[in-house]
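To begin, one chain is listed below as structure tokens, in the form predicted on its own.
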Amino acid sequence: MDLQKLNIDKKNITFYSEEGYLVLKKVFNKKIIFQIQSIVLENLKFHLKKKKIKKNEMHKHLINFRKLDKKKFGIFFDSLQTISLGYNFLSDKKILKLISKLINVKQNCMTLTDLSLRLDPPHDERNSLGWHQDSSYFRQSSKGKNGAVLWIPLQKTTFNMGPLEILTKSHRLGSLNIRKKKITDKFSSAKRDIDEKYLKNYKHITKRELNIGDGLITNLDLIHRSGKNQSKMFRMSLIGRYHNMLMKDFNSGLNKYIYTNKRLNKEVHG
């Protein structure tokens, strides 16, 4: 990792306090993510129960599996959930010193929660979400601009495959807390769109074309939402996200891991 390529100076933070995210380039090592896209094709090797998939074919696998079984194909997606690498890679001091420079704290004084590996398959938007704040789903900061997302591409990222919308500066809104929308489909995901009336003073979409070892943080209130996936590849992310501990506005707690197993998870959680 070459954190140091990038100066993080005055003017980047007070970019990032202004528009609400900062795009890092060239930053992060390739070859940490190339052994993070090379779990998510042994675990899939597993699921599907083959000896060997081509790295040129994993998509297409990808494709198929999601298509034609969609519970075992969350079994799979949730068994990335919790790779150690991912921790391992998020936790790396200079991130930490990053972060923390951005939201003004210790860099032993914060959290880092909700790690997620997302794979957004094309031409399919049942777990896309809409615009939102990550501060809706995410309550460790009550106020964003205490804690921040970590987006980390796996792969080229290119304006067809739907890389992430931004509103820049509708991080000023604060946290609006919108309530989870009930949903029928277990297998999509649970929404907290914005109303358009809070959206009617940001209009600047910013998206950007993101390579591997580039990277994008938010401010945890910025409103931003799914981008169309119109190739033939999944999206591919690793994502964390990190909070000051030291803010009254922090709410402490656990991170309760909910297995895929339900019936596991009554004997454990009750």
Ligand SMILES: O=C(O)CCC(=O)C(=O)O
Given for the second form:
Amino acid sequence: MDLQKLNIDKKNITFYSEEGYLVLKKVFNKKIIFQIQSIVLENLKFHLKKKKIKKNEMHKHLINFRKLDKKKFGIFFDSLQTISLGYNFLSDKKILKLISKLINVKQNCMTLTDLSLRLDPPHDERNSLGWHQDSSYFRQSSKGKNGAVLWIPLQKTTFNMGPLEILTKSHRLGSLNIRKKKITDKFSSAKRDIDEKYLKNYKHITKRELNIGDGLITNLDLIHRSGKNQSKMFRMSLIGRYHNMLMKDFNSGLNKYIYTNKRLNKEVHG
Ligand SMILES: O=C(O)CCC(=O)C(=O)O
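Please give the other form, namely the form predicted in complex with the ligand, since only the form predicted on its own has been shown so far.
The complete assembly is shown below, putting the previous chain first.
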């Protein structure tokens, strides 16, 4: 079921509660998405020390940058994680109203944390995520149903770009709180993949092509994974996590900036 123009009714709320997700169509301000794309481009020019990069050559430069200098690419990537426009976008009044209805909390009594801007390169799965629940990574709510994740594509995302894959109804498993597996490659993401034994009852994979202006909201317990990007472009997306702070299971915390530079991080945080 798709939700257009954010007109939420009982049917949508029931669908979200039964299936664990809701697809949003044509609801986000495209202008802001284009502005976020230009921030990525400006930041890329800055890190590559280039005066000009044509818009249609951005992906070519991103691909080469990641291939040629993983460390510098990591710094470039990290500096996109706290862009101010991302907060604006994810705390749009209408979005907050919608999510508050889905997770059944008074409007504005939610937290918004762990924003991320993902850049998923083509034919490179080092940072792809296998089947997981966001509730294993983000423990603000002990019960995943008291939180929601909003996933917004920053460009048209076709099937060959590997849109997010979700296991319909899998949120019914509750929060599995999978522990982090050790990683050996420092340029790969740490994983909390779910064991096959939990997946056997959830065979129905949903994936959708999304346009600019569309989005996807999921229950924090819904099992999902990264699709395979087999295109020639980076798949860019913005993600925010929302939690009901008026529930007993809410785990409070501070919003701490983790510096990419380990020495500086130690100096500041000890
Ligand atoms: O966009 C993706 O490929 C995966 C994102 C995701 O699953 C997450 O951040 O939890």
